[in-house]
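Shown here is one chain on its own, the form predicted on its own, set out as C-alpha cells.
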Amino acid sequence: MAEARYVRRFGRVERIQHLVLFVTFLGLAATGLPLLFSDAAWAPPLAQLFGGFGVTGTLHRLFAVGLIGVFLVHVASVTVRVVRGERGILWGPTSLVPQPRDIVELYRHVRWFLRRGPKPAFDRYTYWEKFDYLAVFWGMVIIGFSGLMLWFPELFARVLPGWVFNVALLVHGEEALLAVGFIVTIHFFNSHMRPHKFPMDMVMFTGVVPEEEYARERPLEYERLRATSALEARLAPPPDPDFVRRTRLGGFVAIAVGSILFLLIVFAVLSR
C-alpha cells in the first residue's frame, strides 16, 4: 500500500505567528477578564492564580506587547511582499482579501446546508477563513488602540479630550468580550469541531495536510497546482507522530482554557 502524500499549506513563519497569536490572545483573555469582572465571585481567585490583581494587570500588558509585536511583524512582512511585487497578495485566488466570489461561495454554502444545492468548491482560503483573518485587524484597531490609550493616558491626553477615555474603557472591554466569544464559539468550531475535523485540525501546527484531503477540501487550488505542475514542489513529508501528539495536547489545553473563560463570561453577565 502506497504511503499517503502530504501537501504543505503553511510555512514555518506562518505557523510561528499563529502560535504567538493564540498564546498571547488566551493570555490577554485570562488576565483581562478578572480585571473587567473584578466584582464577580470567580475574579479574585483567578487573579490570585497570577499573583493578585496587580500582577494580573502587568501580565496583561506583557501579553499585549507580544500580540502587538506579532501583528506588526505580520503587517511588515505583507508590506514587503507587496512592495516586491509578489502576485496574489491583495487579489486573486491565493489572497486573503475578501472578493465578490466569496459572497457567491457563502450563498452556495448556505444552499448546501439547506440541501438546496451542491457543496461549493473552495480555493486556497474559504470565506470564513478570510473573515477570521480580517477580524484580527479589526481587533487590533479597536481593542489594541483603546488599550494603548488606557495604558498611556497622559500621552494621549495631550491631544484627546477626557471623555474619550471613558469611551475607550467601554469599547476595550466590550470588544474584548466579543473577540473571546467569537474565537471560542465560531473560530474553534470552524477549525476543530466540524465533523470531519473533530477533535482537532492540525494543519496550522504541522503545516501539512494529506493530499487526498486537500483535493477534497480545496479542489480549485489543488487542480490549479496540478495543472501548473506546482503540486510536486508543495509535497512534504508526513508530520512527526510525537510532534503531533504534543501539539494536539497543547491544542486541547488551549480549547479548554478558551471554553472555561467563555463560560466565566456567561456566568458573570447572567449574574449581574
Contents of the next structure:
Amino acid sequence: MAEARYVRRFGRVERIQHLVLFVTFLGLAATGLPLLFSDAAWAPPLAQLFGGFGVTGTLHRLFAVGLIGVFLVHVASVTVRVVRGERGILWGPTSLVPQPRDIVELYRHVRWFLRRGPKPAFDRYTYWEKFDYLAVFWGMVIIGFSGLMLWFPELFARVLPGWVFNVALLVHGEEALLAVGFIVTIHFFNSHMRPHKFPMDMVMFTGVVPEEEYARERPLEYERLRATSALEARLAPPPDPDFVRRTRLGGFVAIAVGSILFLLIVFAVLSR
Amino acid sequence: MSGVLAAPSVSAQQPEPPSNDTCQTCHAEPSMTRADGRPVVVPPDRFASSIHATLSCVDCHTDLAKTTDFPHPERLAPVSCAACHDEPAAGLARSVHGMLSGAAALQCTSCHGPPHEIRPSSDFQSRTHKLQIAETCAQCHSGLAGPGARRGPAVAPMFADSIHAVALERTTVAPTCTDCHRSHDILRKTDAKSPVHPPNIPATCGTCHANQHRLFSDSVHAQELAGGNPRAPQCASCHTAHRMAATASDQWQLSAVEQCGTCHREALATYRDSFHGQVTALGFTPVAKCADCHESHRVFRVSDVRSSVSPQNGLTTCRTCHPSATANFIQFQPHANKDDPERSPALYYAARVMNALLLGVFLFFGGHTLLWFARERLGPSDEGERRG
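Form predicted in complex with its partner chain structure, per the form predicted on its own context:
Below is the entire complex, every chain and molecule, led by the chain shown above.
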C-alpha cells in the first residue's frame, strides 16, 4: 500500500502567524478577563496569580504588542504580494474576500444540514473560514485601536474628545467577549471539534492535509490544481509523527485554556 | 494610720470612732472569716497603696462610726461612693450602665475594682488608667459573658485591632473607650446627648482630629447630617466606630468605596463599569477611588465651585493622576451609564450596537453550529460526502 500523499495548504509563515496569534490571543484574554469581570469570584485570585494588577497589566500590553506585531507582519506580507502582482488574493476562488459564491455555499451547506440537498463543493476557503479570518481581522483593528486609546489616553485626548474613552472601554471589552466566545464555541467547533474533525484539525499546525481528504473537502481547489498541473508542486511528504504529537499537545493546551476562559465567562455572567 | 477626715467629737458623750488600727486588728488577718467562711481580710499593703489610704474605714463604713461593740454585725449599710463622688455617681445612675435592670446595673466597683484597692487613674496598675480601660470595658464587651453574666456589645475585639489601639501602645494621646463614650454617663448612641450620637460624632472625633472636623463641617455631608438626614454620613460611617483601620491600608480604601456606594448606588454601579472601578474591584488601589476625585472630607455637590469635581476644578483633579490631561480629556465620564441615553449618548448607542452584534453573531453561528453538529453526528457518515 502506497504511503498517503499530502497536499500543502499553509506555509511556514502562515503557521507561525497562527501560532503567535493564538498564544497572544489567549494571553490577552487571560490577562484581560479579570478586569472585565472584576466582580466575579474568580477574578481577584486570577489577577493575583499573574502577580497582581501591575504585572497583569504589563503582561496584557506585552501580548498586545505581540499581536499587533503579527497583525502588521500579516498586512505587510499580503500588501507585498498584492503589489508584486500576485493574482487571486483580493478576488476569485483563492481569495479570502467574501463574494457572492459564499452566500450560495452557505445556503447549500444549510440545505445539506437539513438533508435537503447534497453537500456543496468548497473551494480553497469556505465561507466560515472567511468569517473566521475577517472576524479576527476586524476584531484586531477594533480591539487594537481601542486598546491603544486606553493605553495612551492622554496622547489620544489631544485630538479625541473624552467620551471616546468611555466608548473605547466598552467596545474593547464587548469585542473581546465576542472574540473569546466566538473562538471557543464557533471556531473550535467548525475547525477542530466537529465530529468529522474531532478532536483537532492539524492542518494549521503541520501545514499539510492528506490528498484524499483535500480532494473530498476542497474539491474545486483540488480539481483546479490538477487541471493546471499545479498539484505536483503542492505535494508534500507526510508530517513527522513526533512533530504532530508535540503540536497536538500544544493544540490541546490551547483548546483547554480557551475553554476554561469561556467557562469562567459563563460562570461570571450567570452569577451576576 | 489615723482618720484625717474624722470629724472632731461634738459631744463628750460621743464615743471615739474606731481607728483604722482598731479595724485592722481583725481585718488584717487573713484567717478571719465570716460565718459562711468567706475571709474578711482587707490586705493592709493594698489598701495602703490605694487612693483611699488616707481615709478612715468609718468614712465609708459610716454605720460603724459609733460602734463600740466588736466584732460588729456582718451586714453593714451599703457604702455610698456618691457621698464624696456625687457627680460620677449621678452620671452612672443615668447612664446605660446604671439603667441596666436590677442586679445587672453596674456599680462603681464594676469598673474600679475591689473597693479597698482602688488606685488613682494615673497609676499604671489602676483599672481606670488609660492603658487599662479597654481591658476593663472588655470584661463585658468582649463577646463573652462578663461578671454577673453581663454581656454588652462585643466591640472590644474590634477596638483591639484598630489604629487607635495600636497608637495607644505608643502614646496615651490616642483614644481609648472613655475618650469617645465618656466614663460615667455613657449613653446609648440613640440618645441625642451621647457624644457618639451620629450628629455629635464629628465634634467628638474633632476633639483630636480638629482639621478633619473643620474640613468636614462645610461639606454637603455635614449639611445633611445637621439637617437631620438619618442616612447622612459622619466619621464612623466610613472609618467605622471601633475597627478604625489605617486610611493608608488597601483594605480600608477599598471598603470606603463600598461604603460610599451604600447611598450612592448608581455612582458605584457606573464606577464599577469604568476602568477605575474594575481595578479596585479586583483588589488593587493605585487608581482613582471615590475620595481621590471627590475628596474625603470636603465633599461638595458637583455644582458647587468648591467641589474638586466641579467644572472649574475638574481638570486640576484629573491631573493629579493624568498630568498631561487636557480639556478634551476631562470630557471623559468617570460615571458614564451605558443605559442612560441622556447623559452618555455615545456609550448608550455603542452598547446597543455591541449587544446586537454579539447577539447576532452568536445566534447565527450558534444555530449554524448546532445544525452542523446534528448533521455530522446523526447523519450517515458517507451520505452527502459524495456530491450528487
